[in-house]
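Only one chain is shown below, in structure tokens, and it's the form predicted on its own.
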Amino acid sequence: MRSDLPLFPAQASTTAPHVDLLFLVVVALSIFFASLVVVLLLGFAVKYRRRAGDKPPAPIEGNHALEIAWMVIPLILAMGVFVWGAEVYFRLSRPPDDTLNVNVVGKRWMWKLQHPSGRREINELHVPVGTPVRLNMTSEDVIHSFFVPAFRIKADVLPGRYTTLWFEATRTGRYHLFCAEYCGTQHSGMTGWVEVMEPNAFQAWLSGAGSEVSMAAAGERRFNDLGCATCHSGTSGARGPNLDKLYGSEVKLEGGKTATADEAYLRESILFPAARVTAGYQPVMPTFRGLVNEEGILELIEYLKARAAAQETAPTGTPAVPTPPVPSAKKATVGSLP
């Protein structure tokens, strides 16, 4: 595609070629159709036009072979683009095993961006080129749209849960990012760009964050803050679940269903502890909504994520990260998370 071609900005991603392919043959066959219309309607208006003398036609039978051929033909070029578009849905909806976490949060009006390391960023994202780059996203208030049209990537980003988008830029430089949902007066000024840089200048950049600790640690720091350690000490009769393998696995809940230990989860888990709870243990936790936003929500997280990782490559029965010291606990609770 020309580069210099204004309705159209630069493609600076790995599906932004797929994506624009599929919209111009979209268009293309749109077109095609409709001067096919138009130009059969003027050509038989024309030559098939009432003359003086001609008498009435006489009726038109059916042709079998005509009606089939226009059913046929646009099913076969519908169902093609619709398979052609959901190959490119499933390829922005599935991200590679191996990418960058950054976890985004909307709020009217601005974009608020950490990395895993505690880099946070406001209205501004640096990712390094060649990289797949994961966001895990959420809205502290209205539904927001995070969009950059450089790498044709644009999803819905809202209160209450968690949505993701993955891309995987092919060239530096900065591309703006958009808020693509109306959410207020404001709206318009929601606005920010993506840093796209060589790997050894992003390192750079993320290493030149001073004193923030990583997401981990926050949440470490905040889990044990908020006295879960109390109940989810993983000792024999514990009143909470062991937590040290927890995300990513599939829990068994009471009822007998189960659900996979994703952010998700563990959100629902932390704000709604009831919704679904832990086979062998009573819905004893209180709700922590309203003493933790989003931003706590999501370093909590990235602790259990790595409380989970680090147990994995560590020796059978033995902690993986340091258990952490049970606190004279400043809110009260009796938790069972999940």
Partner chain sequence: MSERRPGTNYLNVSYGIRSWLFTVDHKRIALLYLGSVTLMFLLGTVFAGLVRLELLTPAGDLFSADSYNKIFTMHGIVMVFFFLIPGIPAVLGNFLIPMMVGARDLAFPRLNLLSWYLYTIGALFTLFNIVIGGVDTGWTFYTPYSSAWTTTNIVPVALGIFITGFSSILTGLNFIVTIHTMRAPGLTWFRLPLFVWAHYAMSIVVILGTPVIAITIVLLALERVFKLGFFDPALGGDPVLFQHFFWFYSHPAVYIMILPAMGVISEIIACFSRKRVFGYSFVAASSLAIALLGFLVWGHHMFVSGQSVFAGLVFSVLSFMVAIPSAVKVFNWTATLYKGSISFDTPMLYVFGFLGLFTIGGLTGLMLACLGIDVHVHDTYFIVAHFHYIMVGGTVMAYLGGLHFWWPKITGRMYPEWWGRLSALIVFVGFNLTFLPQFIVGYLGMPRRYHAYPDEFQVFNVMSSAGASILGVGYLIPLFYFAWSMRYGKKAPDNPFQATGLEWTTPSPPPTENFPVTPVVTEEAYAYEKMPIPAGGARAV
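Output the form predicted together with its partner chain next; the form predicted on its own has already been displayed.
Shown next is a single chain and nothing more.
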């Protein structure tokens, strides 16, 4: 058994101090009220303990003023805590504009992570200190939950949906990564480490393995291999819409509705093409279910993001050349925030 006794988790993200302060204040308030109740209980128990020859005590019906007071005062305090808690929650839910993005796929029973540069890891996440990192997460099977106690962050990782998390690490070191949603036999084995590095060391690590192609480039290859380009050729008579500026744009749908082309929309269009059909096109696109896995879809999305980003920097219809690595400048509205 270890001899040191940790009583408080490491504080290693910009969020952690906010959560801890809130927690400690609520703990202090709770201790105050719990002590109040206990002191009154024990005080009354001692003071009014039964003595030989006690007469039946005089009845007390109640006291409305007192009772209303002890409803209203806790209510006011509770509302204060609610507002503060909500503020911290907003912080957790709103990533800053410029983030380093990492894609995460949960799978029984491992975490598969991929950086835009193409570097993949399993059950390890390398990040630079002092840089906001955004995780774009999905699951290949059941619900998992990405939990890094030292950062005070957690979000469920759902099959068929994207959820996000963000953090900015403040201290280098190795921190536990857990799966917090029960996911079957090896649930407790679905753990790993987040390795927070100095930025230089991180850059060195990122370019270390060498042979990888960026996610966007891998996505482009898949795009061609899967035959997407035959319909989405970008020419005017093509059977599918031009995808150059798609990511992040408003898409007009058959039936008059519109949709924002975020990650969730792109994923759906690949797997369930008939669900939302772009105005002016026939629902002829085949589904790619079974032909491309979650990681492949993330690469395709990365490729489409890169195309849109290239369009922004080069407005004169130059063919899309993905420029990796691409910290997506545009703030995406992801299906649902944690």
